[in-house]
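Take a look at this single chain, the form predicted on its own, given in structure tokens.
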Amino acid sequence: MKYKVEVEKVSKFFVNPNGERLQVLDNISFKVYDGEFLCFVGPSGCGKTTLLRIIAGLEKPSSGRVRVEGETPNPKKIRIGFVFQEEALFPWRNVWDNIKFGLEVRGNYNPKIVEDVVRLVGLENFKSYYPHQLSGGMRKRVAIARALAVNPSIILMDEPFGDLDAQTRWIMHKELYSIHEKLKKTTILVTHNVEEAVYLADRVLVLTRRPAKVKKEIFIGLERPRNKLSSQFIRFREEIIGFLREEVPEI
């Protein structure tokens, strides 16, 4: 099976207004398949968004290297669909509007592409709608939408659905499940949810305190889609938190 990413020994530092260096991430090697879903859990502030913005050429590592289809991370070239925490919908802009945007910029817009998208998301009777109109459920899905829309050679999702209720986020994760399903898109997702990793997952990876280093690889062996109260993935689920209460014991 091919690679789609690779991260060798990747190491980040940065360095505060005294001068002093604050390390982020020690040492982390990894590699993604075509078409895998793996996810990042770890403490919080251990650098996992850190990761992901090497991932996506948006930051350069203070050592190591990454490969996207073999080249260097760099948005310009290669079509990274990037799902952030908030999601950065413009006000302005009704729901087909925003989900065009990124194909706009790259100057190959296509209503068709959007229609196809808009649908795939179930939001055939918003597309005249504005952020402040939609629930959290639906923004999510806009940005979503919006990152599918370029046709990304991997999606990175950082927290997206960390401020959403508890109804609303499971919602989304079988939304999520059924979008990866149809498109096999190689997808890399930064949570806090433990649930939410075992419930997406083919793969998840624990990380250490700062500096984070891989501190377990996890493939979560079951079949899909998946039952939140099976006592197999509630297994997979306890593993993991257990993993995570060693780098912080009040979890």
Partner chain sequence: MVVVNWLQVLFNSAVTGSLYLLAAVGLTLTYGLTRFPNFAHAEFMALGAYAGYTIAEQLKLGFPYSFIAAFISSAALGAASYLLVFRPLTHRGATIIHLMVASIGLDFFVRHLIKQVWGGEQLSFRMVWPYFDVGPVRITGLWVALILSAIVMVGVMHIVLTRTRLGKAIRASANNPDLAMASGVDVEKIALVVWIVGAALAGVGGLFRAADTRLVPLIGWEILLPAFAVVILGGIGSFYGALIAAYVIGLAENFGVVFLVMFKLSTDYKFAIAFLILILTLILKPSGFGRLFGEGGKVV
Contents of the next structure:
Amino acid sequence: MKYKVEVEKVSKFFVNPNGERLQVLDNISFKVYDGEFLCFVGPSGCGKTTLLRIIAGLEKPSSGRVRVEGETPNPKKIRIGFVFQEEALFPWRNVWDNIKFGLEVRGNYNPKIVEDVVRLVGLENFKSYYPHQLSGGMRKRVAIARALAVNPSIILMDEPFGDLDAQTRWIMHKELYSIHEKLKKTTILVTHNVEEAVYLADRVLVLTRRPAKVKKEIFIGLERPRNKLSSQFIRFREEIIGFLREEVPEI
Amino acid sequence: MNSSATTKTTAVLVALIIVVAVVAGVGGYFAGQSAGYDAGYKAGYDKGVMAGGAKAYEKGKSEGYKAGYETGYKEGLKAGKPKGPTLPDKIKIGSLMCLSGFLGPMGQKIKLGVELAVKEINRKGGIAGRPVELIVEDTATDPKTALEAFKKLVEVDGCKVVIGPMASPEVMAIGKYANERKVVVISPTATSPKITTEFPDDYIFRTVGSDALQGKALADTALKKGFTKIATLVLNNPYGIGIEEKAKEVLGDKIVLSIRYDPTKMDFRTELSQIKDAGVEAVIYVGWYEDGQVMFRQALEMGLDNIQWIAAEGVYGEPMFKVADAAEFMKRAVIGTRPIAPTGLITYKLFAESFKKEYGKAPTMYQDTAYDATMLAALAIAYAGQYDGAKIKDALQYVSQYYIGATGHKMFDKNGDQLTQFYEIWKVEKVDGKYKFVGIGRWP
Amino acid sequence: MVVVNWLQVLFNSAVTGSLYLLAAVGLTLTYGLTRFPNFAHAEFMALGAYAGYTIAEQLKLGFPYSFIAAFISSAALGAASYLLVFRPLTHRGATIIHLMVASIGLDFFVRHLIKQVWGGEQLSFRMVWPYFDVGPVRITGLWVALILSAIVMVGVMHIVLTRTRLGKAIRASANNPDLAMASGVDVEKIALVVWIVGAALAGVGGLFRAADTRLVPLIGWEILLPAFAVVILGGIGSFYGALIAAYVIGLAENFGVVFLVMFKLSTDYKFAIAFLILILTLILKPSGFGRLFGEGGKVV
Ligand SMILES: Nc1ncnc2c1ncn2[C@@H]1O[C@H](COP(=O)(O)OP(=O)(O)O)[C@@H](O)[C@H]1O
Ligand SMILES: [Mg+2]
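Given the form predicted on its own above, I would also like to look at the protein as it appears in the form predicted in complex with the partner chain.
Next comes the full complex, this chain leading.
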């Protein structure tokens, strides 16, 4: 199976509280290769989160279809690792217990697996900490570790570093890069931070304003680890920002 | 009640009993058509005197009264006729009753009093030959609903006279609107003194005494029993507060604890704990059926049946016995007051007979005042000769001076309140396994 | 001078708190899971009360049976509400507003059904509970039964929530349904369980309220407001938060009565006191008690 994820002609409508129909996704199609790191960039409110939720099976498309490993996505059957845009840890569970939750649910909790991902994200010394005792960056690590623990078919990340300061974000980019190098998990990451996309992605899809369509597909053919200051890097970055500016002239 | 006022009321009453025959000619008299009264009274009197002997005299007098009363009514109701053209073909009387909610069980009964009066009036040919149409609306024992229902009666049905509403807060809620729209309101049951102070000298009348009087009656009862440490536990509304304030005026320092409670809460344990801890000898209590049942049940559970409860008329009535605990508590620990008609009124007897004939059972509390309110309204419309709020209001003041109804002389003072009101002191007994209320005294 | 038997007030608070807890557990869990405040929860309480009444007073089977009847009938109503009304609506993309309005509609519908069956008139349990004094505190069998039911419920819920896979999934789903679902929890199945259990507990709460006071079709609405206060104060979706909040509000109301009487105010305001605490907590801790202890600690 060549494609890990296939999205075909997906559209999505919501009904507003005041009864109006709101189109969020407009006939979106794309495919994701096994092991690929794909990034979506798009103006905020265009429908990025909605798209990710549909791929995860948390939401159903209004029309079109999605396949993950050839099947309709359903988190009960297909293991996915979802890193939410907003803070999503269970406050009554410590780091360790948060990470093991997905394994517990599926009834295959194994301390060794948890130990491995804890080490992978560098939280060895914080296993028994509760979320409120951790910094923002560390909480993100816990969320990533939890997503990885279930050995997911795909990892979906929704603006995971949006609320971190620039320095921490920079560190997280590097860590995420090295994790991807190690595990080669198919990853779809949504962001409005173009630099992040160019640094991490094999391929970037630029989305239009709502309702979102795929406006442009850009392969980032740069060596890894990438240098954010190299001229090619900057060229890719500016090219993508240029496409985005057509959608949101203010940037 | 001070003694000069007592003497005055007594005097008025004595005078009334003497002139009862005159007043029995109610409508006829004031309409200048005393023919009915004359004929009736004379017939009875003659019959009695001619026959000689006290018994026959009594019988004759009673028959005379009855005849005079009947004729008087007829004439009185007919009196509108000369001015007739200005009366509508159908005369609407509105009524606001608590048919659901806290006072629902009571309202369902009181409505019968209003309906009986309307039936009698229509049987006698209506007002000046025009039938009375009664329109009853439910207030759900809720001031807001009462106002909505009142607006409906006034604006949609065009009523100029409304019997009710029952609860004091409801009367307070509609009072302003009634005055603005010049609609006569006669409540047969609202007893709060606040109604007097908020709406003096206007369109609001009532055929039951203000609780300024009942508060005194309750306080006097407590005094007479020699209690010196008393708590008040009352509904937090004009009805409860009115009585509480009056009782305090009379009892002063003897009241050591005052609690105003929310009837919807239904969890009264801590209120009752407070009373228990205060170590009082008696509780002056003002509640309604639904909260009263729960209050008494919880009071029994808290062991408060070893002190004397003295309750206002809100908890007087058979529905209280639906809760076994509450009934048992009342038997053990509760006495109370309730407004009643003066004893031995022939007019009450006539009303009770008519009621029994219509519904097959004896009338209970407030059906009589509801009946009187409706009769007064009809007579006032007849006397006014026009279906006009302002005219009916003036007529009502006038008519009331001569009206002796089921509950006695119903003369209004300038505030639209009753000049006098009598109270029965009651308790609860268990006879043959059934609870019932029995009278044990009177006030004043 | 006012003498106060504080122990009695404390005990009364436990009675009030236990009732609010039974009423609020289902409300908070369904709110967390299905993400809307379910006003029809009031009728889960009412149906339990009426079903219990029929068993105890009309069939004369005794209180234990009416307890079971309340539990089962309300559980069935909870299941039906979720399966026939709210789940289909969520599948059609209903928002919180739609769901809330639907729940109010369902509430009216069920209440009128109850009125049809049992009539709108007030009904009362005739059974008489034994009462006795423990030291200075007056206690009745009913109050003890109510407090015991709450304690047993808390014990069972605690074991289920912390020891079983189902319970862990419930707790997670009520706190963050998306996260739970993404982690592989069958949230709809969990939701069904929670609707059933929550409604059943509400039915039991309604039964106690009815036995303690009386039955009217609006009996559920009378405790819905304090139940919502418990939900908000405890943090939406939090069982342990609700546990603390229920007794805090119970204490506030009963001690409130004492102080209101001391200051010669109407005891109407005891609700106001409860809500004052609610508002203060929300200003200081917007997430409610669920996160009050140990700053997000172990309470949720
Ligand atoms: N459940 C929903 N119901 C109604 N509208 C929604 C819902 N979820 C998202 N939306 C709307 O869809 C649009 C896209 O949302 P989202 O996918 O979160 O955008 P992004 O993640 O790109 O910022 C927004 O306007 C949002 O208000
Ligand atoms: Mg988003």
